Protein chains: 2
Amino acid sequence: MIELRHLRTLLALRETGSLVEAAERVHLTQSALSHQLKDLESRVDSPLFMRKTRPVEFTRAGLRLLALADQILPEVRKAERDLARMAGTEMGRLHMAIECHSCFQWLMPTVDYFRDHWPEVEIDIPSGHHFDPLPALAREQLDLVITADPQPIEGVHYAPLFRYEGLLAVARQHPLASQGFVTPEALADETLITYPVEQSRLDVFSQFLTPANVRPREIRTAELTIMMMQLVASGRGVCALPNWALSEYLERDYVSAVKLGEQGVWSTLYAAVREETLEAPWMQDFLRTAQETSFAVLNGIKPATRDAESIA
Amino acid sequence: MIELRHLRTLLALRETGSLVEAAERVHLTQSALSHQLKDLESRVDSPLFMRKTRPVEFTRAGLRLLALADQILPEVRKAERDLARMAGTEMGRLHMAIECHSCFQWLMPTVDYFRDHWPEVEIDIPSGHHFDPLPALAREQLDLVITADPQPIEGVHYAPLFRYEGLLAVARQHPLASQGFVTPEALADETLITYPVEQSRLDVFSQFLTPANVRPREIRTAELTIMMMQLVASGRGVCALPNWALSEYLERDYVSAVKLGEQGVWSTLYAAVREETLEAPWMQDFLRTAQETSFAVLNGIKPATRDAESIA
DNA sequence: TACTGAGAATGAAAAAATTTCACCATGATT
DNA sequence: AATCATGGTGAAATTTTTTCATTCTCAGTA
C-alpha cells in the first residue's frame, strides 16, 4: 500500500536527481532510499525510474506517482498547518540571516508564502547585524541561516536547499566571453567585483582563486547585483555569481557568462537550523517550501542547477 | 508525520462509529487502532475524537483530517488503479452472488463505478445458479458473495460492509403500525411475505421467530421488493426487510415500519472473498467502493444504520 | 450498590517494517 | 589500472507497528 513517505521520497528524488541527495533531503541514508524504492516498485509492480541516467529519468509509473504527489502533498501540508494552528501551540519566531547575498531573489517568494500561511510566526530578516550568523544561530539570536559553507556546530542542522554553479559574468565583448571556461590565472589581470563580505566567504576565492594561489589585479565591491551587472556590462570588471542570479541578465544578453574552470565551481546552499526548532511544523513547512520554491524559481527562470551539470 | 494509514483509519472510524468495527475494516485489532490513534493524536498534538459517545464524535482537528482524507484518498485510489493497469498484470474475474435479495439497490452504483474504472475485469452477477453460494466461492465458481451470515470456511475472508436493522413493514392502518415494536407472538396471526429463499437465510426467522418458536399464520413469497410493498400496503400481509430497503417507501408514507422486538434485529452484511483474490488491487478497490457507496447511499437515503441504533 | 458486558486503554512482548552497516558492482574519470 | 562517486544488497540493528493479556470505564440492570 502506498504511503505518503513514498511520495515524499519521489519528490525529493525528482528535485535532486540522485538517490544520494534525495536521501539527504528526507533524512535517510542512500541505502535506505534504495530499499524503500525497491520495495515501492515491488508494491506497484513496475519500475519507477531509471537509475543509469543523471538526473534519474522516471518511467510512466513513476510519473503517475509524481503527479499524485504533486496533487496530494500540498493538501497534506495545508492540513498539517491547520492542525498546528488548532493545537494552538506556541508558534515562535523565525529570524533569519542570509550569507549568500543574491539569495533574496528566490527567498522572497518563500517568505511571502510563509507570511501568508503562518501569520502567527514572527518572521524577519534583521539587517545590519555585524556578528557571524552561524554562531548567532547557535546563540538563539537567529533561527535560520542560509549559507553555502556548513560548519559542523553542535546542535545545528543543515538542510540542503539546492546546488548551483558559480559563473563568471563578463562584458559581452570581453575576450573571455568567447571561451568555454576561464582559468584562475586569467583573472590575475582582471578587476573582480564582489559583494562587500569576507573573501573567504566567496566561492570564487575559496574554491577557485585561493587554491590556485591567484589574486585578481583589483577588487571592487558593490552592494547590489544590478550594480555589479552595470559595472560588468560597461567593461569595468568581471564578477562571479550563482547561475540563477545571473540568468535574468543572460537572457537579456546584458552580459555573458563563462564557467570557472573546466568543471565549473559548484556549491550547495543550506538552511542552517537549530535542531530543536527543526521539529516545529512551521519550520518543516518553511524548509519544504524553500526547497520547492527555490527549485521552481530556479527551473522556471532557466533550467539551471541540474541541467547545466549534465550538459557539462 | 501524517501517513495515509492514519487517514484510512479515520475514515473507517467515521463509517463504523466505533474502534472495534473500524479495526475490523482495516484488518487490525482494536488495540492496534487505539495505539495508532493515540500516536496520531500526539503527532498532531490535539485529540481527534471523543470516545465516550456512540458513534464517536470528532473534534475540529479530527474533522479537518477527515476532510483531508476525503480529498486525498480517492486520488490515491485513482493512482493505484492507473498503476495496476500500467503493471499490466492479469486482471481476473469478478463473478458475484447476492444472498441478501434487496442488496441490488446499493450494489448497482458500486458495480457501475467498478465497470467504469476496471473495464478489464470481467464483472457479472450470474443469476439462476441453484447451488449454495459460499461453497461455490470456495470452489472458485464465484469470486465474491454478499451475505449476512458468515460461516468460517478455509481460505474465505469476510469483509464487513455495514450494519443494518431488519424492520417489519406493515400497512399504515395496521394495528401494529402504532406500536413501537412487535413481539414474535404478534406475528403468529399474520401473513408474512418473504423472498423465495430458505427460511434459515432470513433474519426474521433465524433471529426472531425461530428462537421464540413462533410460525406466522401464512407465508407468501414475492420476487421483488416493490411487489412486497404492494401486498403490504394493501393489507395482505407484513414483511421484514432491511431498514434501507424500506426507506424509500417509508418516506413516501406508502407503508409503516416497526422494530422486530424491543432491541430490534440487527445484522452485518459481509462481502465474502477468497483470500487469494483479496490481495488484488481491483478487489481492494471494489471492497472499499462497496463500503463507501453503501455508506453513502444508506446515509443519503435516510440516516439509518448508526443513527437508528443510537436513537433506540 | 454491586454485577455484568461492551468498548476502549495500556504495558509488555512479539512481529514486522524500516534503516543502517559493511561491502560489492558499475561506470566514468584520471 | 586506479580512483571516485553512485547505487545495489544481505544481514544486523533499530524503530515502528501490532498483538496479547489485562485493566479500566461506563452504561444498564439485578
The other form holds:
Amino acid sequence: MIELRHLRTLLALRETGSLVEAAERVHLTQSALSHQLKDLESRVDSPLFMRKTRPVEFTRAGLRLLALADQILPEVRKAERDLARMAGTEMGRLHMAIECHSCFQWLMPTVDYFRDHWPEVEIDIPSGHHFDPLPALAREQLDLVITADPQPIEGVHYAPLFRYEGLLAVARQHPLASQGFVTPEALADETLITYPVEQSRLDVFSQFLTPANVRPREIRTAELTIMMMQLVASGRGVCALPNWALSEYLERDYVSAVKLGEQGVWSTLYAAVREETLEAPWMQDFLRTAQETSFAVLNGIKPATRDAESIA
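Having seen the form predicted together with the DNA, please provide the structure of the form predicted alone.
Here you get just the chain by itself.
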C-alpha cells in the first residue's frame, strides 16, 4: 500500500516546505506530485497535510508516515550501498579537484560520510596543482572535478548536483543595500572583489557584466571568503557569491545581499567524472551522497533542471 517513492516525496515536502520545490526535488511536475499525494491519501484514507500552508503543516497521519520514512529510508540506502559493495570487483580511487572556493561547506561532510562507508576507495584532494582540472580529469590524473563551468571534453560526463543563485554582497550602509536588485551598470563605479580565477569563469562576469558590456571601476582579489566579507563590510568593495556561501553572514547581519538583475543569476554546479567510471558503484554512491548532503546543509539551492542533466 505504501511505496518507497511515497516516503521520499513526503520527506522532500517536509524539507522544502512547498509543493513546488518538493516536485523539483523528486523530479516530478507539480501536477504529478499532487496526484501522487492524493493517491497516497486515498490509500491510507486520511489527509496527510494541510493545504495552503507554508511551511507545510502535516496531519497526525502525515507525521506518522514521516516517522516511518525516517526509520526505513536510511536502512534502504544502507542496504543499497552494501549490495553495491558486494557487486564491486575492484578497489577505487577518488582524486578530486574543486573549481569552487566556497564548496568545502558541503564537500567535507560528503567526503567524511563517504569515507566511512567506502574505506577501500582511496580519497585525495590534491592542493596546489598547476594544471587545468578538467583536462587532467580526461588524462586520468584526477577522477572527479567540482565545477560550475562545464567544457565539452570527450569522455567526460557532467553530473548536475544542484542549482544556486549568485548574489551581490554589499556593506549594510551601501546605497545598493536598499535596492531589490542591481543592474550591470550599477557596478560600473564599484570595486568588485573576486576570487583569483579567470574572469570568464565567474558568473558575475559571464552571465551579468560581460553580456552588458560593463566593467567595474576596479577589480581586486581575495583568496578566502571571510577576507572578502571583511572587505565588503568595511565598504572597500562589493562581491558576488553563491547564496549558500553568504547565508551565515546574512544571518549575522554582517553584510547585505542584493539580486543580480531582476530575474537573478542562477548557475548549476556539476561533478565532472570520466564516463568509464561513472557507473562504478562507489562513484554513483558518492554523487548521490553529495546531492543529499548539499540539500541537508545548504540554504537556497534548488535541484538541477532536466536541461542541466543533458550536458555530457
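These figures come from a predicted structure and were not determined experimentally. Rigid core: the largest C-alpha set superposing within 1.5 Å between the two forms. Positions refer to the first chain, counted from 1.
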Take the rigid core as the frame of reference and indicate whether the C-alpha of residue 290 shifts by 2 Å or more between these two forms. no
Superposing on the rigid core, do we see a C-alpha displacement of 2 Å or more at residue 253 between these two forms? no
After a core superposition, would you say residue 55 shifts its C-alpha by at least 2 Å between these two forms? yes
